[in-house]
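The chain below stands alone, shown as structure tokens; this is the form predicted alone.
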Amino acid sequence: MRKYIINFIFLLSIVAIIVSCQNQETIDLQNYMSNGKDIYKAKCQNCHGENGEGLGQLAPPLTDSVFLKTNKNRLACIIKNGANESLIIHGKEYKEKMPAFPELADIDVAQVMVYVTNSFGNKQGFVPYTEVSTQLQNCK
């Protein structure tokens, strides 16, 4: 009896490894998506919502992931540096000019960028800093 209550421990230990394991890139995530949480309340709820949903006729919702799918390569510049021309989301038109956040990192992009991207019905996946960097180098 004893053996079979050793070895469904040791098997019982080995599926919680196995379980637990996570690759870098969803560790990443993780850790993104949670101070990309903080960063949205601190910078952009105020203006988009605390649901994405956006504030009227002043600022779209980021629940537009077809937007936010063909526009990916320029978020990071529109969260860096804000946004002065006018943007069509679900249709609409939205004229007026998003403030830049110039005192954000290029990590700290990064990171608002993965959680907008991934939260408000939005999953797409992880931006690696370093692609974010690349990005930011590039505005226009």
Second form
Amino acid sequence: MRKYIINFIFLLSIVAIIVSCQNQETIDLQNYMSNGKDIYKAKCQNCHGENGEGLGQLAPPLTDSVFLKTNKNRLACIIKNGANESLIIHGKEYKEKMPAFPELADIDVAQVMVYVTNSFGNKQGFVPYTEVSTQLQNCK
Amino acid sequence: MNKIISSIAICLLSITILSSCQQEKKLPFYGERHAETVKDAAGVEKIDTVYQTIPNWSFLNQDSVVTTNKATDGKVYVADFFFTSCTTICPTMHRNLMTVYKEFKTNPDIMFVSHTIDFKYDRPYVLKKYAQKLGVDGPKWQFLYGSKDSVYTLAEKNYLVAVGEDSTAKDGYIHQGYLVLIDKDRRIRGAYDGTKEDQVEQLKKDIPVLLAEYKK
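Compare with the form predicted alone: the form predicted in complex with its partner chain:
Full assembly next; the chain just shown is listed first.
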């Protein structure tokens, strides 16, 4: 019995060490991911789908990692201000209107953007909201 | 030996009970109803319940063709109210309705009817573009355009779905996202929230139940 307890405490302390070793960025990423997911469900999922699959030709998928990478500096602007131009996603042309979301604060935009760019097969990593704020100030 | 016989008997019994339950399963009727004296085939008068029905209608469809209730007469159909520039509940409604459409695509007894409530912008050619982009072609799913009065009255009085213009709403209109199930006699037999996946699943289960009523 004693042995079990000792083993258990040992395990626990290892877990504790690992958790505390995680750097601040990983913790931030997790926070952004979980808040971003809530925003995505409430505001984006209707058009872009639960798994980022899009909706026919009405709304493009969010699974084109190449598009999301090459356009990574304007994603925040698209999310906040919407879009109404011709976009090529997965080799197909989309030109419907995406609405603006003026109600999203910079931090919300950052969180939902980090969620999108790290879900559905995308893996861009963390972007702090200060950087997103700067992007948003320079939207065209 | 006895044990085997009795367990078989119990099995048989429960199967009969279950299957008889299924036969009796009937969808409810919605809307107003009143009692009326009608004559049956033999000319005998009796009291019957008369349910609310969808009146005659006539609109332009996505091919700019005048389309009337004749298109849906004698069919089970699902009706809803939407507009193409709606950025909130409509994409979800039609994403879900699309799964119903696909499931019953080959069944000629089923139709789909979507009425736009945006009488200003959603002309037939706009509806056509929308239908194509959603992935719908052919006459099984009709997208209908009509005057504000005719569509709004039909929605509120007949399909029991609230619709309206609202300048404070994000896209200028408010409406409920119901998918309304109509039987072959134009009566309302179900209303399912098209934004909720579980209710749409229920609709998929209820359509065969409704069709079965006509198979006797």
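Residue numbers count along the first chain shown, from 1. Take the two forms, find the largest set of C-alpha atoms that superpose within 1.5 Å, and that set is the rigid core. Since this is a predicted model, take the numbers as computed values, not measurements.
- Comparing the forms between the two forms on their rigid core, the Cα displacement of T134 stays under 2 Å.
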